[in-house]
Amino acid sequence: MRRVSAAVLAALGAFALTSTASAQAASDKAVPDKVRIGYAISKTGPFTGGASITTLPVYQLWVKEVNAAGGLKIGDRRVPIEVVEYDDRSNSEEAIKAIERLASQDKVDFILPPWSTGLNLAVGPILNRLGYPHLAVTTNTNRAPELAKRWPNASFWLGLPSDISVEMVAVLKTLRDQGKIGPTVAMIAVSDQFGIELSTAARDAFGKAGFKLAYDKSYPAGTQDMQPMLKDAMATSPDVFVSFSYPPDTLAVTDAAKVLSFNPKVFFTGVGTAFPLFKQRFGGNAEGVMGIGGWNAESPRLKDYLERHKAGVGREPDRWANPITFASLQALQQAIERVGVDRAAVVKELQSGTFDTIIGTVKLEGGLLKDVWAVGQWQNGEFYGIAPSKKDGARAAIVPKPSWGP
């Protein structure tokens, strides 16, 4: 057996210490200082409302909370992570301008998404070529299935139009079939893709369902005065009236409910309905408000989600995208914590990955968060899920509505 020199064992051991060094100095160099994310979101324009309830406190939620607790783990460093965000003014042309100026001026590590379905759809084309996950979480539209095949960096997290339609639907059914409603509705929809996509399926099921649509009307967006509508609506006699209404019309569509004393048995708006500012502005009148959305609030990371936001925030989340925008980012941080900041690796990882978040156990299928709720009610000042009904935490339909009061 021959003897290795003192001199070889000196050189093996120093290879293996500059070996070491060498790979600790390039793992030290995948982590970055800091994790740069930007956005765009509405702080002037028509969107603001519902990007300053849904998505904009979120955002902020969210970075306060990673950055409180030493940033992103990124590898055995904690990493913090730095915002840029700029005012897409509810033009889409704006978030496109921004979400470029994002990637090629500050070359921003991750991009949040804007609110609306509009706005998502603007810059959903842009993102993919650049290569960013897309968290489309106010996007709803019964085109997500395609898109996220056309967009594979993209993940859709609200259900579809036709999901919440159906769902809608299928309450209204039960409630006559039990002899609590009769068949005729009276429906009005803000004519953009949001109004329309719902309204066209809403129709449908109605159709199906045997219901009988006395009343049919779009309007166009930031129509204010909202009275004549509700008064040919009313003219019908409904047992249900559906608004798919943008937040300012779904006040404005029960404002003027109330003025003219419009009570019929259900009445269902959104989005909007789910929004504090719905409580606060109606007061006990928003009992047995239906609308999009709802949660589960016996659910206890709800509950604390509820006295995080208050606390952080200053004031309660809607009962709908809220949780759910938050979800997301717990998703993309816990990616981006398994896998790194390589965009393509976490947009693998968000595709096929489970991850843990305050609304459950999260797991996309094709792009698409299916879980979710459709149909929500306020019931004692909260405003709890009630379809699908086969979700945990879901509540019975409390029907007639009570009549409007002072």
The other form holds:
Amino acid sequence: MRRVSAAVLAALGAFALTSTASAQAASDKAVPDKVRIGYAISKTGPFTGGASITTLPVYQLWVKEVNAAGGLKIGDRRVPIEVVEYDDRSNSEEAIKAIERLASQDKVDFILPPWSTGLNLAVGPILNRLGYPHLAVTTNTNRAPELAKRWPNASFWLGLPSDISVEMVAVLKTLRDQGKIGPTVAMIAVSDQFGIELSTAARDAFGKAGFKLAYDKSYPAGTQDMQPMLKDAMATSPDVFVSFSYPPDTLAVTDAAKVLSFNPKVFFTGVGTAFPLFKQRFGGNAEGVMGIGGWNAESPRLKDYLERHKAGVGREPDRWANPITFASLQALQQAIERVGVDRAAVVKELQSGTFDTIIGTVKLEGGLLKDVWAVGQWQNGEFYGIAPSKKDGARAAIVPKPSWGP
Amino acid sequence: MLLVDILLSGLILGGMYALTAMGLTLQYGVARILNLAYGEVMVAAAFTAYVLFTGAAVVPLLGLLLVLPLAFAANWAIYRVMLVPLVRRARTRAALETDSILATFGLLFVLQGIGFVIFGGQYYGYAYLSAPVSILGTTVAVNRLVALGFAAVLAVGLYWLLTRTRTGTAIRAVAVNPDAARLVAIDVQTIAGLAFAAGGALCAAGGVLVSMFLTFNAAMGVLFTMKALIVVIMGGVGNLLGALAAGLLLGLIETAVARLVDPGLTLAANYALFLGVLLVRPTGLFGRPAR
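Can you swap the form predicted on its own for the form predicted in complex with the partner chain?
Time for the whole complex; same chain goes first.
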């Protein structure tokens, strides 16, 4: 399970450097010869699907790139990263145990977070107690502001579910004001914390914006036939269809809508819409589908990231949390390079500093990254961010969505 | 109209449940192996179909021609190499069941591990026959309809084999009483191995067919095993028609509840039905009163 990364060459290089600069390094207190970074990630169990597209490849890519450059630049030395990796088996107890082991036995300098809201909330208290910075990137909960106060070491990077719903409704309201869509909405949501938080916020926002919720149901996770729900949703002839779903459901809902020729003017699906799998599975039929997340595909830095990800990981990243995860690691790297491996100082720097990342300049407010894409849309084979509309590179929504082809 | 819609959609969903459970009922009912790696075999078949379709443009229905014999042979080998020693050692059926649970639990991790090494943890899926077809005014997906058709053909065909052929009779004899079967010169081990291999082939057929419309990854086998176990126990262990009936019933209830009551209650309704059946008939719909 334990793996020491192939940083030997980099370490030798750094060693050669140290010998010449040893006098200087000695004065430069507390510069280690390597930085040990540990994480426990879901390599088996139900969270594997999400972790292996959004989180694990990003960790591996980042470590590879940093070590290829010689390591983290602390003081005027390059210090390579050594990785300790565990499998949390998609289980919160295992995740907590692994983090205790990383801290007490492996004595790692930094710990990277697990994937999913649930696991991040589970390991929050222990990371806080141990004083490790907690980059809770894949955590999407309305309690984030409150948690950021309770755990000053933690930071939340995906915005709030209520932001996603509010931004989505804002896009739809603009479209309605332009006369492009009517007021009827059908909404389904998976009945767990994710689906409930998003649908509750959306219900509220739809009400305020004067939309009519003609169909509003939740379904248990693992439902294998989406047609019954879609048929009832279709019967209300909605202008807008919203599905706060997980990846397998998102694909099943889209597939069923295609089979039923269910063509609302706006078709919005949840997690998984931003996955390359969505494009691969639906091809041209992805065009016009809206979903959570998005990115500015015209940005040169993201274009470069896409190429690096393809080369380093062997496949494309998702267009929501994956680039944000990479940005969080860049922020961590810059914080370490500014203040060294002192964890308390890194925590402080992460909370107050400004960082230059692939998603642009990042500055946390109250432990939260607020400037993130909420709604994206597949346009010409790319998942562009369309809301918040004030964000750099925001595209106009294409409405109505083209009818499903064969 | 709504009734036809519910019946048809329910049968199609139920057909899928039955399809993914029939192999387990053979393995558990006849060979007495509670195969916890069942779902992993199904996922392996789904991956094979995926690779054949995306890599070599072999459509899944043709892929079956390759996957079925392969799965039969592989499961035969698993039975001979891994499970026969357990069968020899076991003094009672209960002991064999316990041992086989432990052994196949290990097999589960081996197969899953191989899956993770080759395919990683991410989701896979492809589009095949994902087109609408209208039956009695109800729109259904062709790929799901094909899966239902296969479930029906396989169930009826196997039922015929079991009740009308000599080997089939031997298989049933072993299912009912392995000790007595030995007395009438039935090679129990070969028959049980045959049933296990046939169960594995059925399971793989299920995997290939559901891969046409479900999204899967290497971690998902457990979910299939769980669902199959419910269907098998509800239908009566070892009874193919029982598995078919239980699967269809679960599909019908799920669809009816989703349309008429609330989609949020489908899972609850499924388990309520499961409990209800077991309360009235503790050995399942078609189960024998005592074994």
